[in-house]
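What follows is a single chain, given as structure tokens, in the form predicted on its own.
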Amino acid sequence: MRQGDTIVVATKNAGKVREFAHAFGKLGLQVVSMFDYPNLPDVEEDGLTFAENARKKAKTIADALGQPVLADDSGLEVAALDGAPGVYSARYSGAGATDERNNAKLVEALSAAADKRPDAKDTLADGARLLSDARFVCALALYDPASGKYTEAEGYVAGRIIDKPRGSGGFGYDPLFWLPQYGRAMAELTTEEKQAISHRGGALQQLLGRMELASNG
């Protein structure tokens, strides 16, 4: 993962790059991504779990570069949709999916049957409906091609889906992800607040701890 003071993260998601850069920047490390290596192969995310996809991305890019690489796969699991969109979170609305289209499809899918579910009766002060319990999941995999070994971690954060987007921060489903403990949507948190409680922040802290143990072992 680390070459001098640089960390390679296997992603083309600008939002994730910003979050990793913020986290590692506090350690004095610079993040580079697949944006910095335009000739790297695309990785088909065809795993059945977030962990499978993270491993595949990390190994593919690490083998191509000949150095350790960190990969992330993350998404949203919604209780009322039996865990969907899950590993399909980024492409939930089909070919050419965008955050806006994915969010609109999610609200539509949950609103269609909301009147039949007791957990969708609550509303916020502004009239937004709480449509379902949900959680964000993040799987991280660090692969070292020299040793052929992975270091892995997973993080989670629970919340509820609302039917009206709130906030301009974050990315993905953040505007619809309501955090009762903060009384705000994920997209309304500061970067520091999000890093402290997010699925990606939790997974990263776990990963760093495991890397430290491995280096001292």
Ligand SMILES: O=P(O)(O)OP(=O)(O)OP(=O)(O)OC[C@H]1O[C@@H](n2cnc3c(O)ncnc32)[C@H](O)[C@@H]1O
Second form
Amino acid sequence: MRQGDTIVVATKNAGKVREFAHAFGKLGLQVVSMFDYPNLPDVEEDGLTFAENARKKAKTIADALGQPVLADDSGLEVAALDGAPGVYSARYSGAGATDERNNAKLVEALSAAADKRPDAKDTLADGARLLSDARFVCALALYDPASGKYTEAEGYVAGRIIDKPRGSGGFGYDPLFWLPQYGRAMAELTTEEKQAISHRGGALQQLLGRMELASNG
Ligand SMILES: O=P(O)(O)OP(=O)(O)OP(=O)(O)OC[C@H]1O[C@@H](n2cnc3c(O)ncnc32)[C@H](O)[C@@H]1O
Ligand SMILES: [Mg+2]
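Please supply the coordinates for the form predicted in complex with the named molecule, as a counterpart to the form predicted on its own shown previously.
Everything in the complex follows now, all chains and molecules, and the chain you saw is the first one.
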């Protein structure tokens, strides 16, 4: 990849587009997404893992466009929910799910059980309760239809779920994702700060290293 090149990201999530545009922009690369192509096929995200879904999104769109495509499948794994919502994070609150409804459902699901668990006793200065340990996961897959090869990476960030949203940055579950070591919720970080510590930022850094190796070798 060279300065000025365009990267196609197979996503319809505006928050992801913003983060990829920020990261690739620093490398002099443009980002386009599924918003820029009206007639792409729908991808059913029926994989059992983030990596499986990322590969499927990348390959489906890359085959349709006849060029390399990057895809991101990500989500939230909550300890007190045995890893749910996981690969179902986008659809957690059912048909017509929105970030707001997903967040409301998460707090509801955790609040009921929280009183019984020792790890749910802590509160923040503003009285918000820490409901469970959790982590964000991001799987990235870049598929090149010319070679039939995937380049893949995965990133993680650990935090705790709070019962009152904080901040207006990021997207998705970010307002409920407390980062104890920073004393802020993920939605209270700038895009730059989020990139430096997030599951997506970590996965992207790893992917870039692997792409460089792939193109040198
Ligand atoms: O599949 P595409 O079109 O990329 O967009 P999507 O929003 O459906 O994306 P996923 O299928 O990967 O689902 C990811 C879910 O996890 C949430 N999520 C992923 N990354 C996140 C992040 O950085 N911050 C907050 N929530 C995140 C997000 O809100 C979704 O509900
Ligand atoms: Mg999706």
